[in-house]
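We begin with a single chain expressed as structure tokens, specifically the form predicted alone.
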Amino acid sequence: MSTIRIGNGQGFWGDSVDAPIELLRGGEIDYIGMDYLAEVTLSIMMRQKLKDDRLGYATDFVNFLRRVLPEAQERNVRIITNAGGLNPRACREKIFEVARELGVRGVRVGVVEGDDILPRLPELIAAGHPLANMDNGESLAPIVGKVTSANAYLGAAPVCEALGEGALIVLAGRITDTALALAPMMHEFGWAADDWDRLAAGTIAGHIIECGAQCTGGNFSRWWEVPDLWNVGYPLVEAEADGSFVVTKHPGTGGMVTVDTVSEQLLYEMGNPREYITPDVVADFTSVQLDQVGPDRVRVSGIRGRENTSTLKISASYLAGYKASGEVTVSGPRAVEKAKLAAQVVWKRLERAGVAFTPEQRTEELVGQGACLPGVFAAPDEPPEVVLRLGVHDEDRLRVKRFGKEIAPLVTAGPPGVTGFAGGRPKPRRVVAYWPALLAREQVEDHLRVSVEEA
């Protein structure tokens, strides 16, 4: 093709469950891509597998599949996503028993393993690779075994070996956001593995979609300007052979498409705009040229790369104690007053029944004065009511379960104007911890596996 054009329906699990599918009906496509994984996610994922091994991937991408297989099949559609979680082949199986169900035939699915490096690594440890933490150097030897998931990001290039061998949809697990859109690039315009320039773009142009509808009014900072938020349309960009591409969207979609919009997603989750490190290539955002070329169309072109790095980067989590917090809304008049006195008295009650938490192991917020962007905004003196959020974070379980005890008293054994306690006693729940490290990248590619199988 001369001109692809590549969506983005999900910009994390638990994105509209209607975006995809608007944006194979709304109008022409060739790719949708599907992002459903954050740091977070794939811990979830690994509980549900320890509890269910058929489990494991994002289940509302299966759902997607039953409503639209048919039809995404008929006009060959191509759907690369991430849904595949630390699962993937128990997706696909999944996917096959819905097109049985649907009476379709014929379908090929791409399997993409070897991100998921958790059962490795004793092995990797005692061959040397300490996997240290990026942000304090320490190694992860000493708690490994708190260890829940341990995933390599990977890039574009085992989904477009996957896109090769005729996959309708690729199932993968800790791939880029990025390799979302790049990877059919790759695949239909044949950019080699050290083109770093059209790497780059594909990179760039995935990174301006991967978060749906951010780049087309959502969570844009002029927000009273967007046209009909509650229609926003879901981002395409139509690319070519060149590494050039324009964003845009499906004409009768609310939201809208400018240099401002893309210019803030460029933006987002930006570190050093020189050195945007992907497995695929380190992309140069200062090179970026952005240019209005019609209504809800912006061209993006200049861009420039350099060659990828030796390592890849780990995304592990691992278990760190408990946490558990609740909340009341206090009303009336001097509410702060009345709200800092009721989170004295959780506390002096707690240390009177032996169970004191430090400073550190608690967390203390008046939603209304300013918690959420403490000294960015002038807060009210006396507002009319404020939410009062208590938090604890402890090793022992049943030190946290004690807090919880203490919320709903205050209804009644508080200051006044003690309302809005709902749900039960605050529970303790697991704190799941990130970790982040580096691994060389051999050690991660020799291990990738794709297969493609067919319905």
Contents of the next structure:
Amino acid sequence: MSTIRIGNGQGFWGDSVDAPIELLRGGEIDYIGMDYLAEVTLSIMMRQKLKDDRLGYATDFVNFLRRVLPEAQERNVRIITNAGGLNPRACREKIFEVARELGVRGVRVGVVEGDDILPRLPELIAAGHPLANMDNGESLAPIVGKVTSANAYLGAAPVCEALGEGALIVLAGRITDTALALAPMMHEFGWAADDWDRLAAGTIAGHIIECGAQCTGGNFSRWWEVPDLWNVGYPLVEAEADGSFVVTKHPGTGGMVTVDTVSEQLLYEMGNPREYITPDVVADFTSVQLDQVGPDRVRVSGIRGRENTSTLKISASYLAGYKASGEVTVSGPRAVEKAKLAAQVVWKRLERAGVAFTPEQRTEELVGQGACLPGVFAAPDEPPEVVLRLGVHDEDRLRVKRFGKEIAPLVTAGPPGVTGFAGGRPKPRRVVAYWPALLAREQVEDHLRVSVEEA
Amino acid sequence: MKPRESTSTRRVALKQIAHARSGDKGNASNVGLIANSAALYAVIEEQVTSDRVLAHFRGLHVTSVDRYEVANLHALNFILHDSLGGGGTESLITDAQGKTHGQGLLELVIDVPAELL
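Shown: the form predicted alone; wanted: the form predicted together with the partner chain:
Below, the chain from earlier opens the complete complex, with every other chain and molecule after it.
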């Protein structure tokens, strides 16, 4: 194949449910990548799997396939996703069930396993792998009992293997977002696993499209220039064997693809631009050349990469107490003063009840007074209203629950003009915190399994 | 900070000469700042230092700022350490992912040669 078209139809769990349908039906496309896993999504899936061993994957993905499977098979549009979560085999069974319901035969579905290292944590720690937190250096051992999920980021290689065995759909758990785009290029063009420049090119293509509409006009600084944002086209790359590619979108969709929209996305969630590390390669973003080669067409070329690292990133999560937040709207004269008084009232009543929170455990924001960017904008002196938002975090669920009971009384036992309290008492929510770590590559790769089955 | 110069420069907010996007990285946010031209990139590169960005975001209790140059995109990338009230799921603040920090940086005012405007 000379040019392959790879799109992204889902930038994160919670993204538009119609976007991947529009991407499939809006024009020519060969591959669709879909991302369903945020950093702590796997811990939610772990709870689902513990309750029912047929769950633990992104059910949204199955709902999507129910709408498009016959069409995807007929046009041979292959779909790669991390929707398998912690239970890709159960996800495959469900897809086969849907295929039977739809009367579709011969669908080959690949499953990638080996990213889930939770059952192996004690053995790994005992063998001298500290899995130290990359942010603060602490070792994992003391909190290992609180860990709710632990997954290695996998790269493109196992996905490539499943494609090689003819999978129409590839279900993985924790793979990098960039692998969703890189894997089809490696598969179609036969790129070697040490062809660093090309692997970097496919990786950067994946980075550009991994957040869906963020490279086609979504979240763009000059939003007033973006046409028909409501109908924004999700992105696709037209990839060439030499590693160059064009970022574009289907004809007739809204949004825009310009050097500026692509540049913003290149820098999104960027650390050191010379060292973008994935399991596949170390990509150098300072090598990227962008050229507008037509309307809604940006050519990307010149990309350089370096040898991949000897470690893989681990994404673990652990229970870190509970939190709750609640808000009321305060309107009328001296709204800001009244909102500040209302906050004091809440904290003092909690203190009287023996449930004091330290300044580190609580937050108090006046939305409308520059809460998001304190000190950057001058706060208005006499706004017609402000939103008072209060929150707490504590190890003890009951203390957090007690906080939730202290918001509603502000309506009758606080200053005047307090309204907008319709959602009920804020409930304690479990805090599942993120623990990034590194692990020797072979400790993961020796356990990888790829299986492709047909129904 | 560079002192105000003669009639040949104007005080302008970055939003008039650049665009930006931000996101989270643990308990840090990053802001990618992209100049509207190569000439404006040179001006921004000289004046928008890590120290100026740190001072601009003092209200967020940022502890330090790293800066990377991405000249091929006419861009600078800033890492704002400890800007997210704990980061990720632990944070209680509204903008726990730093989504607005790019919009905030565009409010920073610098001196720009009049002929570039």
